[in-house]
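One chain follows as structure tokens, the form predicted alone.
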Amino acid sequence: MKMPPLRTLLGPLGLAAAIGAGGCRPAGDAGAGTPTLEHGRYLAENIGMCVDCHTPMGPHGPMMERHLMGARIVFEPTVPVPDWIAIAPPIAGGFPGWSREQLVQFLETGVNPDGKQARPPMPHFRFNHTDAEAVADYLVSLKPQY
């Protein structure tokens, strides 16, 4: 059974409620609130959806205290789709081993350090270069509460 968007589930205030409780803050108080980040933040939890895939699910939504720290994708292909990813990377912090101008890159083109395009479920995003910094930027501030 294909699971509908989170965003679908919650609708647009239980979302935001969810993300609003997050388990990732900004790291120490430089830059947090600044008009950059959260024009990333914004980015990142509600045009690209990234909680949807890098949040894991329980039973009553996201888990916001592991928010964007990784999950088993909880959807499912209708037919099969090569290459499909299971498990969506830990993105708080940025991702694991690039620098932030790879990361920046990637959001711009789609492709990853390696050349290759990202794996299914990610989007091919195409952010213009300035949403591209400014999503990079709000990631890589993120720092883990565990």
The other form holds:
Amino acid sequence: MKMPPLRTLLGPLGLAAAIGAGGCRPAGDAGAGTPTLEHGRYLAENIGMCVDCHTPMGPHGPMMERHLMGARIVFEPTVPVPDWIAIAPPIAGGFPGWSREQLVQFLETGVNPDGKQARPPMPHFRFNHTDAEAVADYLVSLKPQY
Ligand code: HEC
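Now that we've seen the form predicted alone, could you pull up the form predicted in complex with heme C (HEC)?
What follows is the entire complex, opening with the chain shown before.
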């Protein structure tokens, strides 16, 4: 096969590099390449469903004035589950005693800083690094009034 001239290949690549280096980000997207808090909120609320367990349930659903501030688990397993724990700790503002990096690692690996997995029904999440950072940044950004 006859190769196209090198110049033809480099042209589009050079252009892409120039655009990538330039300021072609949408306005309001702070911090080049950093995950947005909105993405973290979306992952926490719509994908990881943290609210279902970490926000207390009231008669009309989750009590958003106590958003992610820790709760009793309101459901039970139908068969005995070893180590089941019916309390979900507070995670608004980050997990008490953990750095943001420890939280990111936990969300990425399912393993906490003690080298253990959280007890059921806490899921063992395997977010990718970018998504784990987004969720951690979102949680840390919350300013709960405990
Ligand atoms: C199905 C219920 C449930 C869901 C959904 C859930 N959690 Fe949990 N979570 C728990 C329970 C129960 C614990 C307590 C586990 C323990 O003490 O071992 C816990 C513990 C934790 C801990 C502390 C872990 C440790 O090792 O002490 C963090 C951090 C956490 N959850 C974050 C989250 C985040 C972030 C989400 C959503 C992306 C989430 N959880 C979704 C029930 C849940």
